[in-house]
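Given next, in structure tokens, is a single chain: the form predicted alone.
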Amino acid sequence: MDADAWTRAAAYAGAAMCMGLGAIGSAWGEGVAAEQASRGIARQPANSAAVLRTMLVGQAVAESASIFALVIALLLVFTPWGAPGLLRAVSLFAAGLCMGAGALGPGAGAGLPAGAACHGVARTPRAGGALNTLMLVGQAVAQTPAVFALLVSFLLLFKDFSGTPASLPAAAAVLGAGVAAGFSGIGPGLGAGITAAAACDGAARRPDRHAVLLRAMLVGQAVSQSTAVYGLVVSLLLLYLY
């Protein structure tokens, strides 16, 4: 195959990896939210409307990571990339792998507080406002690694390699940039979701403590997100300092 064929093949493979991996976490997280909503409605049918609202909002946020993956996958499939070559082919595949892996943890993690909030609204309807606030804030932080992966994916897609000699170390640096940003987001996304789910559970038990729980949740999530920042830094170093 010529260079153009290799480049197009890499783009298509990257798109498949991106959407294939990117759908896993969000779908699982949405399932967690639906499971807890169903259990809550079964116990408290009178609160079904409030539980369903919380479930749908939580599922919408959990799906955002897979929407990021869809955007990158569509760009890989339909954009005429031009200037084919080794580094361009590797960068396209790396972009898809980055966003696909980067959506795994955040998608799943965002579903955990959604499920806990649904359970809490069914059990303690008067805490609905606090629970929804905790859920949304917690989900937003859990999605941060997916945003990092999206950023690096865009950089990989649109970086100009015309002045960079094609070599095995350069290709490894480009691939490593995608791996660093994508896979480093799995743990932080899940960790932030676990923290937010515990905060929602605590607010359902003690609604008067929701402000304290919000502060504790944000501190814990900030620490868990630090490793995603490390991955972003290493990714940028590989991409621009090689």
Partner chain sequence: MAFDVSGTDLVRAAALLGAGISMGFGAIGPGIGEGFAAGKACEGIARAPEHANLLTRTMLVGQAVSESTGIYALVVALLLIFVV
The other form holds:
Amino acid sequence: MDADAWTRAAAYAGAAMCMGLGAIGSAWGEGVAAEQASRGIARQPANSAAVLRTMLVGQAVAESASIFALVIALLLVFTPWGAPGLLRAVSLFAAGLCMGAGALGPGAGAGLPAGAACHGVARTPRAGGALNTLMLVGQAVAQTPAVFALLVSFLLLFKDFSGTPASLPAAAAVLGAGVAAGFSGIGPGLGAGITAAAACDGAARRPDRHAVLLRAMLVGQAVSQSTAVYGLVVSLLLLYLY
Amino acid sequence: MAFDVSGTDLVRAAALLGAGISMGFGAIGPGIGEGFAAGKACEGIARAPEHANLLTRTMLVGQAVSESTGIYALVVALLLIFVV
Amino acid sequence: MEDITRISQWVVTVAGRSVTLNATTLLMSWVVMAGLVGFAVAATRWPRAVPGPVQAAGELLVEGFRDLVNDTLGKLGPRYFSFILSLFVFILVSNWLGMIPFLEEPTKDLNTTLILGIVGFVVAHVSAVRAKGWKAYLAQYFQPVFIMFPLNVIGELAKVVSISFRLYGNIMGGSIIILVVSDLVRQLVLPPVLQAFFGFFIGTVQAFVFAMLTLTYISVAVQE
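Compare with the form predicted alone: the form predicted together with the partner chain:
Complete assembly follows, chain above in first position.
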């Protein structure tokens, strides 16, 4: 096989990894939101309109991680990626793997606060405003690892490898960059979701305490994300030192 | 796409890929664990907001300890990149 | 698309050494500072019993943050209040700057976020020494056993890395996504929505997270 075929094959394999892995988390998260919403409506049918609205907004945010994965997969399939070669092929596959794995945790994590908020809105409709704010902020912070994965995927896609001689260490560094940024997002995404879900639960019980909960949630989420940041650092080091 | 692979090249390549794997997979556990700690702290603050400061400090100490394995992963990754 | 990681730089020779300055970042930081000074003058220069919109916004910001800092730090609050608030408004306006055409976020540059993180780190550790004394300060690095000393030091340094790369990664990621999407779709509907999400929403949340984390690190350092 020639280099062009290898590069195209790597791009298609990357696209498949990207969308295949990237769909798991969001789908599960949205399912959690829908489950909690159904449970809430079954208990309090009178609040169904408010619960439905919260569920749809929450699911839309939880979906954004898999939309990032879709964007990268489409780019991999439909864009001609310049000069083929070993590094190009590995970087295309790594970009797909990175975004796919990076969407796993944030997608699943963003579903948890959506579920907790739906449950809370059904139980205490007057807490609706506070719950929606907490849910949205919590989900946005939970998406941070997906944004890091998207950043590294774009850097892998658009980096110009024509000046770098193809060697095994350089290829390993490129693949390692994708693995570091992608898989490091799984835990922090889930963890930030668990935190936000607990905060939403608390605010549903005590709506008057939502301000102090928002603050505690943000600090807790930010600290639990530091390992995703280390993943980004290692990935940038691998990309730009080799 | 033919090129020669020497032993040192192979070792270097394994070290660089290993750095990515170390940090990528090493980050999973601490992320989830710290999320549990922060979640429980939020629960406690909802119940007793007057202890918010104490709870936040306890949460941070617990998170710092559960983050230590993530820091080991970072140290190993940096060693693999710069030393090996 | 090749300009995705390009930065405009000035290379200046000072006393025989060449110093590289990131022109855009420097200029944009000054734009942010000028904007903040302008806002402060407008909010405080002509105080009125019934505040106008600018004065009201300023008072809301200052009072909200004073309560927050005093809640967390107790009687030490007033000493750190202005530092935390300045950090917050500087990062906030920096993150919002990218929404204005032809302007860029200074926080998109790692140099800016790293120095902000280092400033917070130095303040926290100096406060710890002042509050506990050298002996107690050094002793905490040998907990639980003395063999943990190097890992405790790395853990402290990793805080600087995580706080500054978190801000940098979010802002840089947002701006690259906007750039790539605008280039791909070549239309005007999607980019403004993304600007509102990444610039306004994520920018506000990350500025608050940065200020809150610095505040919490200081509070952990001075208490116990």
